[in-house]
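Only one chain is included here, represented as structure tokens and corresponding to the form predicted on its own.
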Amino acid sequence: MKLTPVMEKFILHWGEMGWRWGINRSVAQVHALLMLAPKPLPADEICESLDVARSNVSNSIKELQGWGLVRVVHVFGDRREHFETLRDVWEMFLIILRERKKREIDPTLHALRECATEAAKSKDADHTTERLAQLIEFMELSSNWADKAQALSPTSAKRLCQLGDKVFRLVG
């Protein structure tokens, strides 16, 4: 797939943004390419378009499949596997929210609760206990919000964000 300058700019930016969020740059760039591709792409075309090694593309695709963001598609008359990402950005948002909650919020909340239990046993940890309680409250609210958001359809998630935008304009 021949990339235009705009496509290259977006792919580079998506890779940089992914890296800042703790995602491998190549993984994010493969995801960006698949988002822009008008049709599913075979791995060799992804390699050629991004000028990266086949092993890098294979690992990136496996990671994206693990997140539920990329799936295999078979193309009539072509024995190769082709790959595509979700087309609905709101569906993608809900999947990323679910995965980040599972990988980041849940383990953090578990660790905070363990720390709070240990701090409560110490007599001179009042400040620590108080701060941990505040963090737990914040993380529990975040976790509950994420659970509720994941139950929404992509259309409802979009409506909720639009409603939130209106509320911010009213109170801001």
Contents of the next structure:
Protein chains: 2
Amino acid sequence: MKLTPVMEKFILHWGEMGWRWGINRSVAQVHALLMLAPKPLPADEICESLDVARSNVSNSIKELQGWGLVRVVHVFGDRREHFETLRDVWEMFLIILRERKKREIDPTLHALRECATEAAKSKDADHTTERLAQLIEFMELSSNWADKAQALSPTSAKRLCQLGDKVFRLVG
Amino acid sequence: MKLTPVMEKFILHWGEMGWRWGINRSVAQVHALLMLAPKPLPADEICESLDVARSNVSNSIKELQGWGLVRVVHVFGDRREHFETLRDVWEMFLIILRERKKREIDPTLHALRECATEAAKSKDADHTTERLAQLIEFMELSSNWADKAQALSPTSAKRLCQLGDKVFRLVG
DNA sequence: TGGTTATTTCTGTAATTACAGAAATGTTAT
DNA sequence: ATAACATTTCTGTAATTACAGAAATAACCA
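Return one more block: the form predicted together with another copy of the chain, after the form predicted on its own shown previously.
Full assembly next; the chain just shown is listed first.
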């Protein structure tokens, strides 16, 4: 697929942003390309469009599949696997939220709890145990929040966002 | 400052997590240490505790100051600068939210809008313009949401999180 | 079966990033 | 001023990460 300047620009930017959030640039670029593609793409078209090695695409796709952001599709009369990403931005967002919670928030909470237990046992300084307790409280609330948000349907998530002010006025 | 095993464990984990979110490991470790420290620390104590080079600490601190997460404090009778981080986890969270919005969401929205304008001009495929429009809508809502969240006081943010179910029941 | 094409895994290299130590700069005191 | 210490910036190296190309594996077909 030959890219237009707009597509190139978007793909470059998406790669850059993904990278800032700890996602490999190529992975984010493949994702960006699939978002723009009007139909599922086979790996070699991705190589060609992005001008990267076949192996790179293979690994990037695998990574995106690990996130649940890319699926395989078979095209009639074509032996190659074609790849597509979700069409709904909100659904993608919820998936990423779910994954990052699982990969980062949960282990952090677990580690913090271990730290707190050990700190109590080993009589660490009051300041340490207190600080850990604050962090645990924060992470627990975040965790609950993420659980609930992640369980929303894409449309509910969008509606909640659109509610905007209403939500914040609950506490403001 | 001699670290206890609990402190070490926490610092290591915090460094790891920060790193997964695109923050340099040393930077996150310095931040972790300052969170645990009962009082502001001078740079050389940080070197010693974390066993890293002085220059590394200097740069890490500068980075954290850039985020607004670390401040300089002067201690009577000591020429050295001492560093402390915020005591309130929620305030830290709001600051990070604000910064990341500024650094990542805003530029993305800007780039997306440029893409959309250029796509219209250059008659890119309908699919492309449509996809960009969806992304823009999503990023705009996220941006508004982040603006409002970021403007909350730490206590309000906490209260909003504690409200939990109530908020989600607005749409669920 | 062997031939053909698709895909993954392996291997080496290039590029980037992290970071220690040295040098330079700035600061305070005498 | 210059000595003593504090801090930042520079420079080279080590470690990691990214990634192309080759080799291996798998899938399909005739």
